[in-house]
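A single chain comes next, written as structure tokens; it is the form predicted alone.
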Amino acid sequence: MPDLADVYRAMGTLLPFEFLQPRFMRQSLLGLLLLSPMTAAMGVQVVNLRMAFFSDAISHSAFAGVALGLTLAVNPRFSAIVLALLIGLGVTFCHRRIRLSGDSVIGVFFSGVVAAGLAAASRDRAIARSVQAFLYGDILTIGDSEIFVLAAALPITLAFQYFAYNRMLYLGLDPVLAGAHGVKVGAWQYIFAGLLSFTAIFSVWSVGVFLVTAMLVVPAAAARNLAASAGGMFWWALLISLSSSVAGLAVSAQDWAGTATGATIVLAALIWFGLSLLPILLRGARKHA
């Protein structure tokens, strides 16, 4: 594996801020700069396709994934990714094959992964402690191996957006009509489910199980309020996600704050969302004036 020491030294030179002096802070910043565009891009589709509950189910599969890894003596992060991909693809398969609504299918899988995780945690205190770490997440513990995985996943995600962005918008409006116009509905749904599952699990490591949906949805929701077009929504989401991640990391590192990095990132995104409501409220006030 290549050494990233030169990258971290360059970051320290280009960004001579006090909170970035420790190497682990530069690692965290690099991880967020790679992860944030992925969550922003996938979050746009989560909002347009109304799949926030789907990301919740994927994030909670971290419970069962970590427990499975510890039980089988394999890397729990690897097992969490594998299980998340299986859950994501399984939800998509069942939604397409059986006569149940998407929410019902997701609810069944959601219940299953949470129950499996809690059952495993209740049997072994060591597993319970490991699973608990995934509840809150900690981007400050990211290592070079995870950064290399994110560096490989980011161009794949962006390539998906380049080829599939308009198709996914079409699917959000009407999958049947999209299929009638030549869109490979099933193929794009499976690819999207796989990428979203991967992104959600990496988000668990940074913000924890409870805040994954917020990291995906809040920047995209704020972008939808601010954008004048579907394309503009993507760029607004990217800006909001990146700025919230950097601001959250910087604020959480301050002595006067002392807050969890993941929670602070989401709070920064919520500030963006609050600001995005102002133009809407002003337009409403003018109409009633």
The other form holds:
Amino acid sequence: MPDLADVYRAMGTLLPFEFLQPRFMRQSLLGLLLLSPMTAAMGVQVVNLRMAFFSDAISHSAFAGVALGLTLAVNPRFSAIVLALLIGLGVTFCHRRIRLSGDSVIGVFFSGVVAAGLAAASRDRAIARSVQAFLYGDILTIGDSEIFVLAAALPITLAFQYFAYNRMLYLGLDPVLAGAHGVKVGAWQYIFAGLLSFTAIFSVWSVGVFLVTAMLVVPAAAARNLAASAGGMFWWALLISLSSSVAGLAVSAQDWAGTATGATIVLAALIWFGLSLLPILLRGARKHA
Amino acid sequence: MNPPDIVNATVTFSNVTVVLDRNLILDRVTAVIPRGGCTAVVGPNGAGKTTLLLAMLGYVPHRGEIGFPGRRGAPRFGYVPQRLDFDRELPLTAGEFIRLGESRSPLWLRAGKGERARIERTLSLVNLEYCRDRRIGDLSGGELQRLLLAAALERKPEVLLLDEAVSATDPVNRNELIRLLERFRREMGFAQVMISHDLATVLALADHLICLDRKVLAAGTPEALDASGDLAAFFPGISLAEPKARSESA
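Next, give the form predicted in complex with the partner chain, keeping in mind that what was shown is the form predicted alone.
Below is the whole assembly, all chains and molecules, this chain first.
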């Protein structure tokens, strides 16, 4: 595995901020700079396709995934990814094949993974401790191996966004219309579900199970309010996600704050969301004037 | 009922049966869509008209055969739904909507010069140049129908499917859509299949009718169905010899 020491040294030189002096902070920043564009871009589709509940179910599958890994004596991060992928594809399969609403299908899977995770945690204290670490996440403990995984996942996500952005938007508008006009609806739904499952599990590492959906949804929802076009929504989401991550990391490192990094990142994104409501309120006021 | 003429057909239905949730929606439908013509599928609510279109698009599982004579796979379809149920706050402009279907580059990259010209050209086909940068949620019902038609035409369809797309608009927009559809079919040569409850629209555009109520009750030219009395059975009190009565009734 290549050594990232030179990268961290360069970051220290280019970004001479006090909070970035410890190496683990530079590691965290690098991790966030890789993760944030992924969650921002995938979040645009989560918002447009109304799939917030889906990403919630995937992030909660981390419970069962970690428990499964510890029970089978395999790396829990690996088992969490595999289970998340299976859940994501399973939900998509059932939604397409069973005449049951999407929410109901996701609800069934959601209940299943949470119940399985809790059952395993209640049976074994060691599993309970490991599962707890995934509840809150901690970007400050991110290691080089995770950074390499993120560095590999980012170009894949961006390639997906290049080829699928228009198609996913079409699909969100009307799947029948999209299909009639040449979009391979099923294939893109499965690819999206798989990639979103990966992104959600990567986010669990940094912000924890509880805040994954916020990491995906809040920047994209704010972007939707601020953008004048669907193309602009993508760039707004990137800007909001990246700036919230950097601001959240910087603020959480201050002595006066002393807050968890993941939660602070989400709070920073929520400030963006609050600001994004202003143009909507102004437009509404002008309409009623 | 005369046997369908499959020689000049672009789509053929042969004993097509659709059962959904144990309900028989289509019952051994046998019919043809003539090449280059305008076929109207008429029938009461729940007759299976939309299901027939969706089966053609491959969206509904069916028994029997839907064939496309003279070609291996399905033709290139253009589809105009009755309405688009979408979040009206979605920041998608009319120009971007046209880009969705055919553009190779994502919307988050600026369209090239050639692509921008193509979008302008497509919007101008349906007289919507002025809407290019407007959100689709801000368009009127008639403008949105014309935009959907433009997106369908952008695909250079071999078969254009209209699901109550014309009759869903107000009379002014309806007349404009009818005029545009006649022009495009003449210029582009596609076969048109439309579902409509509106007799005035049907008679203004269609040269072939399929009267459907789960099964095909009658099919043929409007004149032939008028002569046989089938048209009057579907639209009571209507005769092609009385154009005024037709339009008033519609």
